[in-house]
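Only one chain is given next, in structure tokens, and it is the form predicted on its own.
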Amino acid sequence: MSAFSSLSDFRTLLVDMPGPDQEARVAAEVRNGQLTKPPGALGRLEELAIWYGSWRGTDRPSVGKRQVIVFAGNHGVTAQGVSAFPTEVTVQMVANFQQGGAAVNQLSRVAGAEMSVHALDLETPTADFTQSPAMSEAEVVVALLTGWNAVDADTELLVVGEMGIGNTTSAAAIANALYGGKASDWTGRGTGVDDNVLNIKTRVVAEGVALHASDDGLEILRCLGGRELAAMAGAIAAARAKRIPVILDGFICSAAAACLAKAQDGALDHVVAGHLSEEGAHGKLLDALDKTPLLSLDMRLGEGSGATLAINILLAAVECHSGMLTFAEAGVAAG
């Protein structure tokens, strides 16, 4: 049985999701305090495996499954000319994907995490936005669904990332639909077009959002958005559902989770802001959803790779929070 089947199920789902565990976020606050360390001297890592541990329902968490999926979607937009490269890339990188070539598959192998990848119908791109609502509404509950099918049951951090020529264009787009200003106060050069390119991106957004516009996330997802953006909105929901904690990647992913906290407020307490990415709007969407990065390392590559790479620093936190000992423990006057 499908967990939802209209976006009117999919929304009811997002008013009825739970929330951190707070007798072990407490627990965990105490214990944090007690670590043979001065107050604060870890910084956010201390505040990270708090977080972490109120969500896993517990003051002394470990990380066990960690999840990478990478969803993969050809947008019709593409046809105006908004993207450097051919849609045809898109099914070369799935491929690249799947025999362990793309950058993504080396991190997920040094943070333990398991990577996989999920092709949305790539022979059949969205519609051009500009024209008509790039999916309807059986498309984009089919693309949610494959999200939310993807993410394991036995899942304790998760990480979504994408592939999609145009995608760019189409987070632009959504970002600019739901936090308003100009389209050029969002759309950026995505893979490196030059100055004739970025004015048509531009000129793209500003055309989509003006035949869009819409005060509700889903319908902005369903009609601004892309296959692979739906299906890590899916992933993220489905993530809250079962408690796991998911990393953000850079702008596309971002976009794709505001539409979720458009359409309910704390949709995103679970989520993390991996990096801070190239993409020039990214710092002014993840100032939108009250979300600070843990790395900026001047990445736009897209895939899940800067939360990937940021997996290690969860780690990290956790394994400090959880393996420090106590100052009675140590035998430390406490001061």
Second form
Number of protein chains: 2
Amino acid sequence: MSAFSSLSDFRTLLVDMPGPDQEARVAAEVRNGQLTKPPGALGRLEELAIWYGSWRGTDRPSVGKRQVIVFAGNHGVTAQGVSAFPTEVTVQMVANFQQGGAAVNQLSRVAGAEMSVHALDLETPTADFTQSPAMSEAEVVVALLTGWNAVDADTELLVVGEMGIGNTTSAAAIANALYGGKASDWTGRGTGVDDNVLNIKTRVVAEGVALHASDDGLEILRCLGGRELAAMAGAIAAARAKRIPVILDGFICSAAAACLAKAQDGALDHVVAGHLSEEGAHGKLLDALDKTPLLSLDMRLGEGSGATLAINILLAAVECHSGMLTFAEAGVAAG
Amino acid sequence: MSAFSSLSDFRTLLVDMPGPDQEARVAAEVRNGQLTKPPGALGRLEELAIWYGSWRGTDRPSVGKRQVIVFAGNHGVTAQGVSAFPTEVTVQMVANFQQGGAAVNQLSRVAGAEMSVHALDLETPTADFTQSPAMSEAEVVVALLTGWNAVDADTELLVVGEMGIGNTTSAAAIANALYGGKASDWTGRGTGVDDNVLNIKTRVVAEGVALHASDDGLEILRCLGGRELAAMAGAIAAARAKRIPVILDGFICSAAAACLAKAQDGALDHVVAGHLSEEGAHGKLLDALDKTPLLSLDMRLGEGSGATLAINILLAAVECHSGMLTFAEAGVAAG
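Take the protein just shown as the form predicted on its own and give its structure as the form predicted in complex with a further copy of the same chain.
Below is the entire complex, every chain and molecule, led by the chain shown above.
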């Protein structure tokens, strides 16, 4: 039996999601104040550990299974000439993920994470959103379910990433439809397109947004998104249902997540931003989501790479919080 | 036999240090251009891996033994009332490091690093630098040697950290003596002192700098530093002699390293900045050293904590560089 079978069902699920454990948060804050360091000296690591504990329901958490899921999809809008790479690269990169040759494979190993890849109907690209909605309701529901079902029950930290030639165009259109402004505010160079292609992308984004204007985050996801974006949204929602914290990747992942935030206030309370991508509009998108990135290393690869790199930051925060001795335990004067 | 027995000997060593392997650098740049990602898409990870390979003499490096060394010292200048914590905390925290209860213990475990602690004559604080030089030449040479000898021959990545009540005052005085400006430009709240203590610190820094003005980085280290700062400088120099890359920690570690840079141009070419500390003047100090930090997480703990947290960033960079497949190997179209 599916967790949901329509966008309406999915929308209802989002409304009824669990929140953090406030008792665990308070207990974690108390513990944090007793650890052998000056108050606040671990900076953002302190808030991260407390936040993580509140979602896991404990004042002394550990991070068990870390899961990295890469979703891949193809985009009909590539017919407009919006990418520096041919569409065939999506399926080629899926094979590369499967044989362990991509960046996210190495980063997952460093993070001690289990990585998997889901290719979503690569032989059937979404429709060109300058002509019609990218997906039918049935198609977007299948993609959401693919993401939802990909999250393992025993996962304790989730990263979702993507591969899909053309998907920065899709993400820019989503961000523009969600937050307004001009198409050029949200359209960037993706994998590294030249000025000519950037102009085409910007025009394509403007056309898509004009055609599919909506106040509904899930409708924007359906009309301007792609299967891998919908799958990321589905996985992030599934994590919320299981109180599994999530680290966001770059521009495309954030755009997918933003559709959930638009559909339901607070839908991303279980989510932190892993990094600031070099893709120009990512900072603006994170501002709209009120998320401060953990890393800023000029990365713009996607695949979940930035978020996977940030796993060890979260892990370090939790290990400090749960592993350090208190002033009393260590016999250190508290100042 | 000691590697050096006077500041003059040590100065001579600094002049004759080895540089990076330019052939390895070029080969690593070529490899980087062939990996399955758009050019530059891994951002700073790409330059990091190439830089690391150039120091290790290979285009396809791995990071073997990571060594974290914490040096502890006591400061006579605490008699002036410059810290929120009593001097006894230095020896108490050394015991905490030894029993595994401090932040840097947890962070070393996450980084897969071997951690050790060297307490330098804690029962004999340095002299109060507002009255006389902090150390005699013999004392600073012993401290430099302690650091030099603490670096294992098989180490492939080094972090040095410190513990020493009063040592942000020492670091501020060093930075002011090296780079000029006003004492208040370089003096911050350290472990969290109030306005009153901050005013005392600033006066103490100004007095020390006025008394010990010099153009000589090693003389500044001797007169205004502390044993743990000299030991960090000695360890960073030893790493250079062995072509072991180093990750800098925060304000105090950076001040110690800056003495080497003042003594010899390029002395920190084998060094990257691990993080930007919340201690106010750290950014200004990193600017003076022309180093861009990898992390910026509002940390201000010392102990090597920020640099140890950054180990996994460097490790991830190297694993991507050396572990990814090339376009040709993976059968991916290169765009």
